[in-house]
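In the form predicted on its own, a lone chain appears below as structure tokens.
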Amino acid sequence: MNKFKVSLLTSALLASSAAFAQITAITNAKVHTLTDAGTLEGATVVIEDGTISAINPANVSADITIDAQGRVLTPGFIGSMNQLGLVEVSAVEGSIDADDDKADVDFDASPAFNPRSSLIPYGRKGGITQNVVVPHGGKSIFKGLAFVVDLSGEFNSVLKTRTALVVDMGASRSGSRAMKYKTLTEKLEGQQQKLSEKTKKDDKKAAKKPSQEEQVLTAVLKGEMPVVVEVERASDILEVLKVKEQFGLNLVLWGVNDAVLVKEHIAKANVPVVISAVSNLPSSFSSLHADLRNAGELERAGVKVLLSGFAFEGAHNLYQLRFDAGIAVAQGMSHEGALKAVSSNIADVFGLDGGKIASGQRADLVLWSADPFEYSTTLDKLWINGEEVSTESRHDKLRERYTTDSDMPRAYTK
């Protein structure tokens, strides 16, 4: 199936690659840059392959000009913390790549992504660009590596790897917490002093080269790979942060319902932290502090705040995302803060190309044609790597189908 490319000349011009060396401007829009320059009335943002190459130019000398007529131009959203592209339908089992039971601390799924998964295109139809993918893991606190893809569903599509390290501290149905942060220690201490060793000179394991999981773990000590730990209760996030300061880890907490508690001890740890802004019931004895209103006093606080999807909807209802960020604003949240919430702040922790709107920086962007958090206002046009893109899913192909009259048995149409 070809990518879904919708042309403002022609299908021919924007399939060459004369195309994407064409110059774009969209022009007389409320853009939001989600930098220092702030919200832009009546601005103008030039792409030029597949970069945004100047706002506000003295001059424009575009190929395709565009009025967006004061429409609202915004960076594409991000998903994190799902497993787009590994699950196409929970309940069948041979539709899942997100787990193994051998996963441990080098399992990679980013071979298993499926870049023409439907899941995809329903996303973009939420304004989604980008997507940081983490696996299940398997029987180990350690469930595997984060990675990052663009939602252009092309097979080129994953865009980073080895993004962080995604490990398991909350509650399990069998063990105890306390085994789970010994192992945790004990890994890190472990490769501490392999690294000491190799110090030495004159030491033969100096030469040798490290495993996979080692790699990995010397990122994560030096800093260099986050970590993000599914942590919930405030108790626990108490012990992690603990555990971040022995070691200098770069720590992001994700689940986080009872962080409120604790949310002075976040905020002077500057740990940033992924919540579902829609997530308000206890679903067990460790988020009995679930609230609606947690998005907006962690913000208040001083905490920088990520929105993912909640729990597995995060992939099957990724484009839902921007009506949770709506929720988080109703319920006390800024608005700027909840569109950086699911741009810019998950980019900059991720250390991601895109999320803002700034020359040099991945034109991904999105046109709405007003407010994006409310629920009556349409995507009008959607750009991933500074090509346009469409917005139909599976959903309205079956739609169409299922509308148009036709002769034939419907079993023969499509």
Given for the second form:
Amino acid sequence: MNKFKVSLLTSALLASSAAFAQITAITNAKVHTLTDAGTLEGATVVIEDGTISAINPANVSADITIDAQGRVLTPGFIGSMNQLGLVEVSAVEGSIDADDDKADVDFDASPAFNPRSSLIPYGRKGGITQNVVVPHGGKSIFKGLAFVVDLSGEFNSVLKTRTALVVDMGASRSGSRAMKYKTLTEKLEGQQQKLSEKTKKDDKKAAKKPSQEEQVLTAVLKGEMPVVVEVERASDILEVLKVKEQFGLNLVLWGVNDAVLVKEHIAKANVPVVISAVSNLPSSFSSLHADLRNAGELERAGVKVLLSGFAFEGAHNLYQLRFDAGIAVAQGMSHEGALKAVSSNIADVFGLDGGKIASGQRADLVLWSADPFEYSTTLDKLWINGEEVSTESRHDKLRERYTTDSDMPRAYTK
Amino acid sequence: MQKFKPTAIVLALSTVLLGCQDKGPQKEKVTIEKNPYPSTYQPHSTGSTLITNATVLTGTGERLEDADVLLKDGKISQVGKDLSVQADVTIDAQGKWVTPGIIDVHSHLGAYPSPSVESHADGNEITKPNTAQVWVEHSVWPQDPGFNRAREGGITTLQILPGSANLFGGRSVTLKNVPSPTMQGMKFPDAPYGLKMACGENPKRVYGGKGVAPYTRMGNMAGYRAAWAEATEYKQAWEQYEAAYAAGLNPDAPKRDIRLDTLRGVLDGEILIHNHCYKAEEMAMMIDLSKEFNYHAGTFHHGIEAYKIADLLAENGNCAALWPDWWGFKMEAYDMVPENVAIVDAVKNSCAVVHSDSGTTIQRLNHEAAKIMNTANQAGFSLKEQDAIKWITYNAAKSLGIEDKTGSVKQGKQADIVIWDRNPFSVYSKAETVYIDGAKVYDRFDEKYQAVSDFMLGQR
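Can you give me the structure for the form predicted together with its partner chain, which would complement the form predicted on its own we have just seen?
Below: every chain and molecule of the assembly, starting with the one above.
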């Protein structure tokens, strides 16, 4: 299988060709659909061939029936803006594939993704079923191309490549951020020029196959590929909105600790933002408005909010995304809004199958003992693409080894 | 300086020699000022506050329902049910929870403040493997906005540590989390100093990378042993001087060495070790190192593998200050288990502490403890709120040597108290009111009690 070119269509075919004979019904659940259907009490969700085949059908005929006993069913949560599967140990150079000095517009790190990374089972403990992986890039302002994986740990877990172009427009330790705007706009104008020339001339030269970079830039200019721009300061956000306007970009803002200052502009431009719920220190002169209340304030201003983990935590502690969402709620975000911020909003913005509970959707589901954001809540069952997946990781094995009595040295406890 | 005369016989001989050489009236005795930058902290209020009907977690394993707490003259005056006393202020805390002020034993606030710009990188004297002469209190910027954010999370006391590049990083300082224009205005009166040490990857990476010792973990150990051997000689030289002077002789004082003053303070039991040390085998060796040179190995910070040697830590009286879940940023942080704190805590006479090492998670140490408590309970432990709170109160105070002053809701203790809007182990919990020495230092609903640092004033 050519896992580097798995489109949504082919992954759906793969799923249907797998041996998913069984039909699973989850009954008597409190279902957060995250669609217009809202939250359903005592509902039944049926899974078949990796897909949600029905919600509250008149008759249920299932091979496996799970009585949720009123427990909470949500879509699997979706991580984003981290290097899951590209970094095993941050200080071990040989385990890092997220950056490269030469990385530029067309840097696609997905061939380096490791579905057997020890971070993946640990991430599942937080109910994370998919993740938007973002490369670190290199010296260019263009960090490369985001891609989407599921957390099944299977070798076919790259679901989508070339998902978004990632651009860093924030402050630098050297040079001027003004140069970054020059670089960005010149690159886009250059490609615009090539495209208009191509439509004018119909000669052989124009028909030459476009380079990888040209293909990315064309998709960006057509609005087919989202552009994730990392930026913090309010004035920079406004500049980036101008670039969006000029080129018709499908823009996503990331970081944006100062976003509340220009929230109306962001809402009016209909641009989603990816923020960390727990960022509240003025870590630089570009982020003096970092505040725990920002997620709620942006939500109330009509901005589509996506939550990612705190930058330092990266992918190792992806599992705590649900707690960050809880903190956002404690600080004024709506509970429903926070659920969407870690699932359906991410799916919508990056064009993923998942993040909602609706017929025809990919069956990435989590059954929780209670409110998924609360520390005391347990994750009881997890399904990825319709298959129930374990949440045990090597961390559990280590705990077991050192808390199990044995006559033998610990190394013999497996 | 007498540092090359370490044995008892040589010392005795030299005393005789000094006695022969030094005739005449005694010169003024040379003494080392141990507290040249003293605390100027003063509590802001000496009024009385009565908190009624609260769920109280004492920090020492008890949970009291519908309990009252009287704060008077800066101290916890009474704890009990239906206290029939009058106070200047009475707060009905029905439905709310009261805990001791939260203590973080591992913070770099002020030394690595926000904004984290080049001019502010004052936490790590990365110039020599042994910089025991630096005192992090000389780096603390009291205007760090992070102090205010931490206070909003219930942090009343925190230890500021220098960074972990060096075998000996320098002295720590324990602060009261009160706003002040000076470090001394925050300094916790009579808290012992700490000495930051670091095992493992950091020293060998920083110095090995420069092609100097330590290049390896064995190089780390060699560096510690050489330093303690030198400190032992320094201590003996001073003791010899003091003994000779006391005998009426007129000896010359040893040459003052600021670096060795700190190590000697450890040997004298006045300065507590705070040792960044992740791995089981390294913590075990650091304990043996302390026995070799006759000091206490103190608290192990970041001990990701503490759960592998929980018995050893308890037997030797070592606290372990741990995260719930940080891992994977280096090899020595790879074997994390989220139940680490609970496993260490389960051993008799243990001292498990939850620490932050972060300007972000210091704001929610109660949530950090909640993660551990719940994860451990899912793995078969049966921990309750009254057990978990001690990881961030009483045990933390013990690690800092201030458990006789703060860290529990107990009569006579400093009135460092947090009122939470609900069970502090809920993700939705927030600190409503924070008291330090009985003075209100934060009120979630009253801007008058919400401090703003000079740096942020007029910036938003």
